[in-house]
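Take a look at this single chain in structure tokens; it is the form predicted alone.
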Amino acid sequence: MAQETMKIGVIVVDVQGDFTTFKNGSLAVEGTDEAYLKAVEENTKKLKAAGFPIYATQDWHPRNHISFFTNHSGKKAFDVIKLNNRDQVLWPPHCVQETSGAEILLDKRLFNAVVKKGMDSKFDSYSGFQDDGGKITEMDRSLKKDRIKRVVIYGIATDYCVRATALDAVATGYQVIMIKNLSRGVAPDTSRKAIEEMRAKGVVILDDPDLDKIKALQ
């Protein structure tokens, strides 16, 4: 059983100040209050106690990042423009390197590794595995080093970074479980669509992190 447990890892996506109402973040997602953060931390501690290595993703943008509306003259927050042959949502500046808003709000001792993303000013990076330009992060290397075959994913936001990380995990060859009640989305309709898309790609959607169900997935 210990050998099987070591093959399961947990990815906690972007639980950072700027994405939470708890910290009045610049890009706060609804439902990310103190109670949400407490639930994420308590459940992450339980998963770690069960023997699962824990990994975090962390948005870590330079100030001149292409996704910030402030870097596009005449544009406003949440405008959508074409960049690099894809739709780019223009966000309020968020998770700027070395600022308090970029800080992960969970006990840092929980994590085997923190994988930074979004560091290239020219490309957005929703996924914990790669940015929109195809540049890979340290995530896959870290998981393979620890012999992880199955990943449990949750965090912020369901319809953006959780979705992209889960889909890239599937594409990279991992079995994937997404925990719905430990994730929060930007909007209900896009979150529902994201969950449907993840399920269609083979992601197992669980309401809560049930250890027996996580271990039983084949």
Ligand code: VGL
The other form holds:
Amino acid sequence: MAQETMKIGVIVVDVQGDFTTFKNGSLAVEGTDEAYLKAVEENTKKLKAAGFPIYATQDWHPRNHISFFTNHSGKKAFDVIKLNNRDQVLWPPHCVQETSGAEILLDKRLFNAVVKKGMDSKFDSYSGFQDDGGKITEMDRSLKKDRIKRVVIYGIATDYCVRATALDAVATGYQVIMIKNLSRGVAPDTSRKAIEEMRAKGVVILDDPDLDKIKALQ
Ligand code: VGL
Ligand code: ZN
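Now show me the form predicted in complex with pyrazine-2-carboxylic acid (VGL), since the one above was the form predicted alone.
Full assembly next; the chain just shown is listed first.
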């Protein structure tokens, strides 16, 4: 078969004020300073210039969201409870709809689409594809409309939303590349585990978004 160019898209996961030290966010992830944001912005521009459509995910919670420890009496931040048979980390309130902490810290003109997630107060939604209740987002539809077959994924947090988005992308049939140096995790041990888990499920882990490697894959 004649070589057909594989259409590649980029998913920038949850680069929002509340997850950054840069904005003194309520759930600031280590290493999310100005230099990190600049690296994300510059590399995203480079990938866009290479012709790849860019998609963003945006954590977008109501105030009464189930993942906030403040909505569970007697609980504190980072406690873990059982919810629908899975472990739910209770987070500080973050990315509340219409607040400045929920804003994406990148030039909006970069994005073909911004996919919001986590709007249902009853379910968390680390994945950009679906929430824990199984309700799908706009992500797969957007990618299919643009005929994307391979996705490059990076952002915050490696061990939660980047991991879940990458694993769901694989499960949905996309080829997936995760960029380590453009991602930051909540904790080193869970981030290491997440990388191993992604790799085991077929995600290609690259240190940096090397255009030749991204295009040449497989
Ligand atoms: C995230 C915790 C809670 C993330 C979102 O973007 O990884 N983590 N909500
Ligand atoms: Zn959240």
